[in-house]
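Quick heads-up: it's one chain on its own, the form predicted on its own, in structure tokens.
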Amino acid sequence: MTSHDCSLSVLHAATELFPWIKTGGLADVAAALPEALGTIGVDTRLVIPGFPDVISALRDDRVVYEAQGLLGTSRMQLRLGTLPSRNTPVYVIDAPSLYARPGSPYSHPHNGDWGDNLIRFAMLGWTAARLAEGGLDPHWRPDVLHVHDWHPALALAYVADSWPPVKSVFTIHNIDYQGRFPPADFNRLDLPHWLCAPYGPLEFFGDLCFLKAGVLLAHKVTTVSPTYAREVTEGQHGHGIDSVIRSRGDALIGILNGVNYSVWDPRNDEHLPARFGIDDLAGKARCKTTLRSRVGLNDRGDAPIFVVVSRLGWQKGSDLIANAADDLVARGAQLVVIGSGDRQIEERFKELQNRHGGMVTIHTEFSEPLAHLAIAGGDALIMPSRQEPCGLTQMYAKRYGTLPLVHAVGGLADTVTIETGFSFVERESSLTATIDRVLQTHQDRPRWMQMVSTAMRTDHSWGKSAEAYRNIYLQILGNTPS
């Protein structure tokens, strides 16, 4: 092992960072999980594209490796500096041929995907692996690269012939953005050609897989929870992957993604018009008034609120939710919707909303301020999620005394117990029923009480997390028994 002041040294590689870009929870995890490392004595950097709000957001950064033509692009320095609020050191690759653009991390503002995404992933591939083979920053190299998702993943094919080797950890978040692209462009890479052979790593029913390399490259593989890790290995997601998921065997673990505790908080919570713990729920009557009125809700007193907050698709059980709606209202509960995404189901809230003034609303520009005010003033938070490798927003509402209602899959059958929300499994029609037990729940308050004050106590911080990766690095290092 290297020597550092710490005796545990990580570089993760991801694309998203909150608060800076953010798709999902991917950035939630990249975020968090370094921090959470770095309490418990890791030596943790990352690496990450330099994209506008990253790039205006760095401070007291270096240059420590610049090249130009590399991969075919223009200039291109690594940065290494620090972000607001974070103790993760950073490096960021500057390139602004590839990064300095309007739109998504991965597709323009008219919603296509760029068509140079090889190359931009490809490069904090590159850079990723030749920091883990400690040929770009002189004054470090981690004993262990963690890259995360399908993105970064070409760092574990371009370490793949290091010696000594580089050992890694990749993290699928999920399985079914793979990273797909035609094979022709495989020269672009610069990479030896055994990686892209028939049922070569890179080669996945004739495309380049970033995914896929990950997974065959990797010394071990995690999913964010583990049902999914069970999941993934059964066939129910991934496009036909699971069966090169399969063929790592025990290399596969789910360890549960974690939250932020001093981002989501209704002790301390600086989006809430009143704050709140389990010991004194006042505040939360008061969110629940501000947020009728901050959305349009009639005031109903103490009809209950279901509340989304989600990205709105066939993924998130989003139409599901659409075909519940009559029947909530009919038992007299309103339903806040605040997400965007797939457009015909936007519509179909909006139509509700039409139907339903004063009960139903939907807010498709999403707001931070607004996503903690609906989960601290709700009731209840639905999530029918057909998919959900982990899920967050479940753990947040626990947190806020709003008792979650899911789908039990992946994650959110690793989080919502009968203790402390409600869950149903396959059919459609099982969410309508589970609403009605969840109001008939409601109206036995001190039930209701109960299962508010076990979620609130739940403990789903980074730490238990944190030192899963830790054993997991020091597994591959050798340092303990596996």
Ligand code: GLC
Contents of the next structure:
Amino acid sequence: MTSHDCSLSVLHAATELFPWIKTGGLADVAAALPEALGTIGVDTRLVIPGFPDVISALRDDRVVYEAQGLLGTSRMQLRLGTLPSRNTPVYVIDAPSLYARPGSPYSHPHNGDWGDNLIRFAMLGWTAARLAEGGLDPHWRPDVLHVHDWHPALALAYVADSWPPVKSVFTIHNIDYQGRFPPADFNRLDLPHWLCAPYGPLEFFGDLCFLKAGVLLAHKVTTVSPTYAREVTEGQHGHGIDSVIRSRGDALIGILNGVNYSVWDPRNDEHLPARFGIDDLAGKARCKTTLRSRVGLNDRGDAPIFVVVSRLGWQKGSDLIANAADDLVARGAQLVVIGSGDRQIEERFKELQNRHGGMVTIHTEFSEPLAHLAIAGGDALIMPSRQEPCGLTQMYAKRYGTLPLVHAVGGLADTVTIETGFSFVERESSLTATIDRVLQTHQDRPRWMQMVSTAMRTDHSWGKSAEAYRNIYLQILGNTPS
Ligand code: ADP
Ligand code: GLC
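Moving from the form predicted on its own, what structure would you give for the form predicted together with the ligand?
Now the full complex is given, and it begins with the chain already shown.
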């Protein structure tokens, strides 16, 4: 882009994309942000691996580049096409030996991370880098490369010596996931040696660390909420990488994620047995009844239902929910858990389900329709995360009049107020005490309905965040003061 030219073009690189490949919020963001940028005039494209459901959904595609033997792999074709109901063109890396596998993008269905993840994600980084340099598609070259999380972060290493420089943004969605590999793997990446020298951008305590390269080599680093941007520079949430992030000083900024209301709005949600809005909540009552029969809860009339829609694990504080479940049931409330992850925590919820039949249930499948029904049919959503970079479900829940109960960290602190939900700070209160507060407020119908109404009216749409990202792109291109 030149100063005479008001068009701005950006290539996003990510591994997940709702609804084709999703393990969590990254998929929702990678789907919604490029579209939101498109609506404010940014010429946006996306590059993702060719996972099976992506390949089968791809339309009007053509091969823009192909290679054999790249990073030691067999055939790779780069296809440019579109996906149903989307405006953002997508480059799909069709490399069956790397990506034609069922299930999660990261791990074997029963056997942990794929053994060749280094090359699977290096390929994504390499492709994003060469596209950003203009080397793969002669018809399109972006002004900015925007990389999400560690998986494509090697793109920033592949452009580290490019001239002219490739302007770049790296977004940290979660510093728990860093992309660490043994140092000997460096020789397989076809990168200049200075990158993995001791204290170099890729070296971290003797390992290769994709996340560190992303943080150190991008022109700007963003996190998905302002509070998390502060937390990742502090020891307690930094996972040892806080000093690396601190070293980026003013290049770090937190931009809150948004909600795609064309997917998450009870007025037009295709997954619900009845739709509803602020002015007519009859449909929400029907969703509650359907939820109970769908997940096997007793019909307890107006008794409140607490819902969880989440990966289960330490980060999410799922063990705290299991600890509080007996008290929750003793107070006459019900609990629905839609989620899986840590096997021990799953077992604890199954044991609670056996002991409190009809009052506690767990469903471990990853089911978009069930997630929507739970968020619509519940009264409160519990999210006591120990860390939460942003969190999307609490924002979804607000739109469905399901009041969030959260631990005030990261994006939870930035999106749940006393008018729209319940939050606790560990040193001052516990989850059980906060559940009591929810139950007391639930008895006070005028107060509860006031909160429901305020929550449902909150606007978390992507527009403001897309503007904030555009400003960052313009800053690094030197078109506005930083
Ligand atoms: P994270 O990305 O850390 O998992 P977020 O709150 O940002 O947390 O996003 C979680 C996303 O995954 C939401 O879209 C939520 O609805 C979805 N999700 C989590 N668990 C399930 C499940 N078992 N079935 C369907 N969707 C789920
Ligand atoms: C990560 C975070 C979550 C965030 C999501 C999307 O998965 O754990 O808090 O909402 O990314 O940015």
